[in-house]
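Heads up, the chain below is alone and in the form predicted alone; it's given as structure tokens.
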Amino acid sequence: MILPNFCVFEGIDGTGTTTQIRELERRCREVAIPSWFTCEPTNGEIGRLIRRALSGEMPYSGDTMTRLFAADRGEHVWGIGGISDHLAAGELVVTDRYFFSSIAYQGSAGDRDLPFAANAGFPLPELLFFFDLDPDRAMDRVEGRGGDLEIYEKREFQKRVRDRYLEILPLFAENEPAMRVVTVDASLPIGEIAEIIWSETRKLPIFKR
């Protein structure tokens, strides 16, 4: 099932994502478009859990991780407040990760098929976009920041992770073709990509009343 009015930010860490949302986000209120932006893991309780755990805090395995993740996300989706109710109002939808995080990161990590299993039932959006860039700049961006790397920020699996992202997309873009999946080159210059973002967006349903 598609989500209409729903879009997803997709890549490895350091594609820049965040900068991206966070802009999107800026113009959606420019022109009052009305609009909820989120993210996974969440900031509720399993959510922050899931944190701990990115953190190195709490070592689970990768099984685990795609189980916490899906209830995380199950929340996320259906629970009060949640995207289900924001689309329902009348509302854009934009969340920085999804489903395909999972089976991206937790099927890097453990089971290959599990994370497909976890997340068979959530909904699609209705547009995706996928920031690709080569692993190791993408590290190179994440180690500037200083501070610490979390659990999957290690160049060797970012490297698994696009790989991953690289084999299931074009699965889905062919099994779900009502899902527009926009390939970014995360390598360009930070405002001809919201530039992209921006046009592909303004595309969407809720733009066209």
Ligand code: TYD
Contents of the next structure:
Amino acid sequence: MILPNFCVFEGIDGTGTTTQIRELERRCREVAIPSWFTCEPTNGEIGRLIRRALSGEMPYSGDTMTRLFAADRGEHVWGIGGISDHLAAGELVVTDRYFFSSIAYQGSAGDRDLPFAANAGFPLPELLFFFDLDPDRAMDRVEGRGGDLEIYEKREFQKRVRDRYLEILPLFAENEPAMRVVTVDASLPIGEIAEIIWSETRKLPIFKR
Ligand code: TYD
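Structure of the form predicted together with ligand TYD, please, following the form predicted alone?
Below: every chain and molecule of the assembly, starting with the one above.
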């Protein structure tokens, strides 16, 4: 099932999705489009547990990580005040990461099938941006931020994750032609990317009311 006016940003770490989402949020506010901007892992209890695991503080098995992300997502989509509530209220919903992250990351870290099984019931977005960047450049950005690295922020791993995204996204696009997948060259200047995002997002039905 595809949820109209639901938009997802995906990519390996360091591709700049967060910066672009903030800019999109600013523009939506400027033109008074009712919208909800959110992210995964969420700020809920399960999301906070995941963040502790990502920091390396609590080493869970790969399968447990898959299940935790899926549980967090269940609340994110169907919980009170979650994605479906906001869409039902007639808002644009934009999330920084969704189940494609689980298929790419958890599918690269361990069992490839469990991430598909654990996420089979989630609805698809109408629009998906995939931020693509050479993993070495992306990791240079991540390391350049300073601070501690998370468990997945390793060059070799990020290369595998990117390959996995490139493998799976065309399959989703093929099976679900109503889901628009836009690959963004994340090496372009920030302003240019913002224009691409804006022109693609404005094709969503909420902008035509
Ligand atoms: P990220 O968007 O990078 O958050 P932040 O910018 O706050 O660090 O997400 C955190 C990490 O979680 C990132 O490395 C991707 C990973 N992740 C998964 O492995 N599976 C998932 O299902 C999701 C949503 C994220």
